[in-house]
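Next comes just one chain, in structure tokens: the form predicted on its own.
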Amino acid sequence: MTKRQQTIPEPRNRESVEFGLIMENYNIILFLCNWGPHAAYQQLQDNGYQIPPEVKMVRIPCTGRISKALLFKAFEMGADGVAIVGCNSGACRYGSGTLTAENNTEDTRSIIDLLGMGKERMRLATFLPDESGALKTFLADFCEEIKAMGKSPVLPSASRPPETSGESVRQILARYDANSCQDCGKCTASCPLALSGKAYSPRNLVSDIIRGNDTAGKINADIHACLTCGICYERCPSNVNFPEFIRDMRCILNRDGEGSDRTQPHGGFFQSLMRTMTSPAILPDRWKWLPEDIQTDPDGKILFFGGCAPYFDAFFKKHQQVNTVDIIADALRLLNFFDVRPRLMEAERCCGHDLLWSGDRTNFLRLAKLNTEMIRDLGIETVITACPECYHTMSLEYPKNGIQPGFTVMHLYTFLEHEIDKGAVTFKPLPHRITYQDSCRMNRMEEIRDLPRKLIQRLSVEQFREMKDSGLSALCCGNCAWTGCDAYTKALQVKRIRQAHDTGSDLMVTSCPKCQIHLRCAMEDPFQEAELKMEMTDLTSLIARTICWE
């Protein structure tokens, strides 16, 4: 342990606190090989060495086992360094478990690095079952590294004290007037998942709420299976908004404990590193990627919000080898074009969006908070961003969750659209024949809804034709704020990409990064990879590449 001299913040785990001194203590969590490594590390206790009191040794039978999500979650508990020891390449008992740590490692490391937290504090080592003084040499020189590093900015969920008041189901039924369906069966008629063959329904759903048998499993599994997409809220003659009722039944149950990472694909890694953001400690440095072409204004009253695209970049890139940071920079080129010069946050957080429809209020209002706090204090009067989630959540649900931003949000897509229409420019021909995705949040907001096609019918495209499921009918990509994921939503995500194919396009257009990374996860299905497979590019890609001064 270190004695240094500091301001006291917030308390967290420590010993004691005297006249400004401050007695840490350091938590290294050491996700430990059953094999090699493990042998060593036994005959460190075994010839009396003391394992430095810092490290708390997790023992794992490989450490390919160790997905991205457990490495992260460490840090979200309260990690101020995490170590990941495994087998020699070649020495695996599993064959492929070295190489997936060195992957999954690499991959973590470059995210806690956007989050300003210093890759550092992740490492990775292989030994052999008789390199014990290695393996005793590499916790000390590790432990060291992480005391001259200090504390991990984290402040530890399990510190925080548990959501205890909010509304009863009772109030939630009334607010939504579900009492007031009609027992039609549209919205099941036309729920993607139903059609897609999962057995749901969300006129039964909403019948078994209310008869009182809302802690039954299966309607647990239910209320977190909804994709929130908003075709039933379009299609209900009582105008029951479905998707906000959902979303507040997962409030209740992520209040009451009944939520869960099984509903949550990639182990609930996203949701995980959102709720790190919501440490006031935390400074991310997310723009370090940024292209030099691109020209800001440190001083500007109008803001640029990228959203999550480079977080999604790190992750899934030897997965799918997604490349969203190109819709930020690009949304940047076309403000540039037009003579605006924005200004970046530098410790932009995420918008929130996705915390708050799996569930998670009391994490969203707490980023919510610090989003328009630090927009505020920069002294913004305008946010601009491409990602209709982050445009949805800071125009709409930031004021409805009683939060005034005190700025104006607006989409590229609005801005775009009043540029251009403005006249003087024009678009380089398009050699592609092509369909458009739509974007469920886009698509239930009047205000912007009609604009990608708006901007795509400007555009010098060889031929632009609909899917079958277009506009207030588009099917859903599959996914919504990474809840409920599973063989249903993976079929209907086939079903769209085979739409796109019978229109004869060769290039699908996006305009939510999501959209392309759930579209392209289906088009690597083994089986069908060769029928699926299709281009994509998101729409403001698209504008940015072919826009020319006439």
The other form holds:
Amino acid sequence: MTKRQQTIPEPRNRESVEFGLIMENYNIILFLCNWGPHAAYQQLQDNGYQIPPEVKMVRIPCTGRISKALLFKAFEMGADGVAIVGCNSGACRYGSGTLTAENNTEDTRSIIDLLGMGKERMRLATFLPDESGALKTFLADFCEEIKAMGKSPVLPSASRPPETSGESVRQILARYDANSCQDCGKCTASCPLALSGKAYSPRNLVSDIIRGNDTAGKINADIHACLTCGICYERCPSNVNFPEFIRDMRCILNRDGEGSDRTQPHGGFFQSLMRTMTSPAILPDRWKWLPEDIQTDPDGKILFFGGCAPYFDAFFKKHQQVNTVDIIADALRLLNFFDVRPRLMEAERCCGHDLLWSGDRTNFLRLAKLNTEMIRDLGIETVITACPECYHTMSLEYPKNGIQPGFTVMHLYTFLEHEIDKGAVTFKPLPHRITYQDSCRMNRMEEIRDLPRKLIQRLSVEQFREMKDSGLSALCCGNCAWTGCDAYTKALQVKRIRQAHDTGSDLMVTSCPKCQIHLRCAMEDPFQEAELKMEMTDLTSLIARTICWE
Amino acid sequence: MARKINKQEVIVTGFGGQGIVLAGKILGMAAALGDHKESTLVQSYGPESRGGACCAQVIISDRVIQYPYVNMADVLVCMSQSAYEKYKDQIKPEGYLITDKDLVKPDGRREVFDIPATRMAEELGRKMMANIIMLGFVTAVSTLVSEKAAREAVNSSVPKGTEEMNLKAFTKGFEYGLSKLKGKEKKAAGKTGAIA
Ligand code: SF4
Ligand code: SF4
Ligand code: SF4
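Show the other one: the form predicted in complex with the partner chain, since we just had the form predicted on its own.
Shown next: the complete complex, the earlier chain at its head.
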């Protein structure tokens, strides 16, 4: 793995660009399958053909092994174009490699398109061993096209100095008063991970860190396993804010190069995506899917902040039927319903939640600064969002990290409750028995527990029942910040879904797009699918579907 | 456009104890003191109020009012079923019918502007304030008085110490009224829900 990464070229030479030299170095990564096309490639070389100098070839065992994370990482590290070249579908030595590559390419292309980089920067092609002529044309063509598009707008984050100061473990222990831990074990007794059978104990973790044990190995793994769900913090008699303690520990490990990529599911794709968004020159094109019925105001003072749903949908398109952009569309429709035509920010970036909580404070700060500056430059007074993480991050974490937004951040539910409470609206009957999955950011961190319930009570459903663990003791959806997904978190998810079924409901109402993604993923279990399947809808969509004027 | 005298006649009715007369009085005061118009108030006591129905007749006009009784109202506000039954025919064809949604079941022969004023007052913790909520609603959906005038009149008419609570009740009713108007407008445009 590290060897392969080394073959990915160094970030491009900025100085040559800055001094206006025309000699721009283009970096085009060619992932080349070892079997069919490599023979063609070799034939070209044997015949004395000079492979274009910007093409950096990475020899791979099969195109199907190049995940979306690897494809994307090339762009994150500064590639201007990526070609993945394999065998014809029928000629794949391993059977399904080419098909997998087709899917991965398609998804990655739609994501770089959402980022505004142009999907043409990525191509998949297949060649038989004797098609060296065609391969030659392909390479020349692709180089031509990339040069016509110009350099990639990505400024690799690793090429810039870090934005964080050196903090010591000691300082963090002091900040969260972890030394006052009484060793009571209430945290471990309530931790959903420990309860799922994982050999994991927040109590031990705290005392290990206090004792100054080496953070390598087990401790490092445990720091990255925590869901930062916050149940333990609720129970702790000494008020040790465990999730934030963990977050800051992760930031230290990450800073010292001990962050653990291995604990990032999907090959760290999402962290990579979010780091890429820290490039100031990136101009995302993230709203192009917006349905036509939605009205926005290009000069408004109210901004709707959408969040990363479009990227998630593109990534998970083939696995689950996630359609989390519906939540964004429905949130906008609800604003329109109450005559608010919000402004949308073309270049909206990730709020930074997942980077911060997976330990990358430097890139979190970059995103936070870019977002606040852009929002302020638009003269925005209020930002409304329907995503619990965006809300929590912008309203709380930005100021805590020294970034004063200068605008008000409001969750959509607050807006809705205020408007609906004025009266004259009602809700069409919904023939469902529902239960509600709390989002940890809104529930335990922002203390917004009653508001979604108040809205649910307004709906006209057949039945609303809470799950066995709800409110303050609600169970996590099984993942946070794309960190640490394993068999135990899966067991936790299965337990949660069973709790939902036990309420006799046929519809689980969520308030966070990620709860839907992670829980749906657990429902895809081929052995338990029939038992676990349950319809899921976000509360925002449910309100949008049934609200009407009296 | 020949002789456009701006004169509106109002009947506010309900049962005793709902603060009907106070509502009428505030309406008249708002018009006279805040909007600088002419206004009159007639409260009906006497035989017709015996059935429990209680009534305030208010006239608001640009010119001096010669005769203070109302026969056919431009705005009829009903806060009880019996009051509605009794007065429902004393409204002009183009007039507004305004009711307490939970207390009046109209016969459906004309358009109604309704508000659950009593329920909303209960939610605020004071059932007595239903009249002020209703007043806020009437202010929003009709052109009788300006919002500013109505607020000032509420402020100076309610018992000392309860101003803030009453103004809050007024706001509730007023915002409900604005929502109602918005809803009507949207429905007229064929947009009932959030999803097209
Ligand atoms: S935050 Fe959640 S997962 Fe982490 S230790 Fe506490 S209870 Fe366990
Ligand atoms: S609950 Fe708090 S005091 Fe008890 S062991 Fe856990 S961190 Fe220590
Ligand atoms: S639960 Fe599924 S979707 Fe969520 S991080 Fe794990 S593998 Fe990915």
